[in-house]
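Shown next as structure tokens: one chain only, the form predicted on its own.
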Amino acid sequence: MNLPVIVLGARGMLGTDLMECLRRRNIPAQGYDLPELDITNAGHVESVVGQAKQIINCAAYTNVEKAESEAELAFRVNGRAVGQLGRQAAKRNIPVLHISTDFVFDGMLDRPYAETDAANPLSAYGKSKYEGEKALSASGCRFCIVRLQWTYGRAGTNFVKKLLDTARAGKPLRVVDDQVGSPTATREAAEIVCRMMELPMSPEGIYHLAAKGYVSRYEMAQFVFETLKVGVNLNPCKTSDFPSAAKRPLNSRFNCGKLEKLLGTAMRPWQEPLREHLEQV
């Protein structure tokens, strides 16, 4: 029987692009999301794990601000449920590729983060995602953790969409210039995840995935509006100018050398996929 790849969180930003990528590559795939699959429901998880050749887990609680007041829910979805998924997969020797985040780091390093750097999340969201990483690694399953950052895509809410919505409303924009990272298209991330799955041996361990090069949020916003030739009242500010419930890492830069070595190719510069995305939207 030709078992499918199971994608959890299939209608989210990354999940949508993953499902399209799998179909383009003629990889049998089945996607699940709320309400038909709740990753915190052991019965739901058991029913789909038994159908799978491999599992890609994109399901997550992602509201960084609300996680501070809904920490129990964030830890249940991002932490305990991931461990439960891993234990179910271990029983059947099914590999799990799990999506994590740059928020597992505190952003205090003065260089890009490698997979071997110690995690020290600042927020409830980051702590819940790190809890999921630890729970998966302790579950006994064959696992691969792919950490992403600054993602944008056609589905869901993201920084690029918020910029464009604010500009269309004619409102002035203040964007932080002290948070630095790599804008990463979910379409690019999906292609790389599919390539990882097609390798002769399923990769295991932790990998950092981000576009090549680094930029501040403010510089990213400048690029978006200059590319679209949109006039907007855009001004730089500091993270401290925005009181928020959740703390965010100022340095989200990733060292992607481990993944580049695995695939034998370099990441694309962040400007190229972002320009392509803007042409489509």
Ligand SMILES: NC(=O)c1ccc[n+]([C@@H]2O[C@H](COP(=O)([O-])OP(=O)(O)OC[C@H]3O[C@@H](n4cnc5c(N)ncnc54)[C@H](OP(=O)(O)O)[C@@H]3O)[C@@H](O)[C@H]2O)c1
The other form holds:
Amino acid sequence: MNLPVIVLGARGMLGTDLMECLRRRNIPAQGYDLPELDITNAGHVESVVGQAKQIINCAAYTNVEKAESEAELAFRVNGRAVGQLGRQAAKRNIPVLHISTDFVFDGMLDRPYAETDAANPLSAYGKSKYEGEKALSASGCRFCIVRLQWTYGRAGTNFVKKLLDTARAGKPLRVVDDQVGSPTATREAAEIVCRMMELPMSPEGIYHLAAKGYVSRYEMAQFVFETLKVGVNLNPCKTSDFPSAAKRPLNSRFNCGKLEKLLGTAMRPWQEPLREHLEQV
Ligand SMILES: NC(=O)c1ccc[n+]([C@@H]2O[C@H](COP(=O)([O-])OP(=O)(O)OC[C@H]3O[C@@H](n4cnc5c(N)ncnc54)[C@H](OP(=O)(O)O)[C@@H]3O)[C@@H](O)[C@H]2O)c1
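For the form predicted in complex with the named molecule instead of the form predicted on its own, what are the coordinates?
Everything in the complex follows now, all chains and molecules, and the chain you saw is the first one.
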């Protein structure tokens, strides 16, 4: 029987692009999201795991600021539910590809993070996501964890959308120049996840996925406005200038060598997909 790939969190920012990518590649897929499927509900999860060839879990509690005051919910969704998903998948020998984040790191390293670097999350969100990684690896299922950072896409809220909204409102804008990473399109991330799934041997373990090249948030904002030829009163500032409940890693840079070796190709430079995205929006 040709069972579908099941995507959880299918209407989120990444899930939307992933469903589109699976459709484009003619890979049979079925997507679920709240309210019809709550990953914290064991019965909901059990009812779909049995029908799956493979599970891709994009479902997550993703509000970094709110997670500080809703830590219990964040841990339930991002931590315990992921362990439960893994245990149910293990019983049926179904592989799970789970999405995680750079927020598992404290950002203190002076080089890009490799998969072998020790996690040390700073925020409730980061801790809950790390809890999910540990619970999945202890669940006994065949798993692959793909960590993303600085993603943007057409669905959901993200940094690019916030920049454009502020510019449209004609407000002056201050953007931090001490957070460094690689702007990564969810469309690109979805393509790469599909390519990973199409490999003859399902990849297992942890992989870092990000566009090529590193930039500060401020430089990224400059690129966005220059590309769109929009005049904005844009000024650099520091992370410490913004009152924030959650601590964020300043260094979100990923070393993607392991993934590039697996796929046999290099990541695209961050500017190309961002330019394409801006043309579309
Ligand atoms: N955005 C980033 O910059 C970024 C960076 C690194 C890693 N990631 C990771 O990428 C993955 C995808 O995130 P995203 O950016 O696509 O975020 P998103 O747009 O918030 O998508 C998450 C999806 O999960 C759903 N969800 C929340 N709680 C759920 C539950 N209990 N059961 C089932 N579904 C639930 C959300 O539904 P509601 O909208 O109704 O809550 C939403 O549709 C996550 O694992 C995230 O940690 C994101």
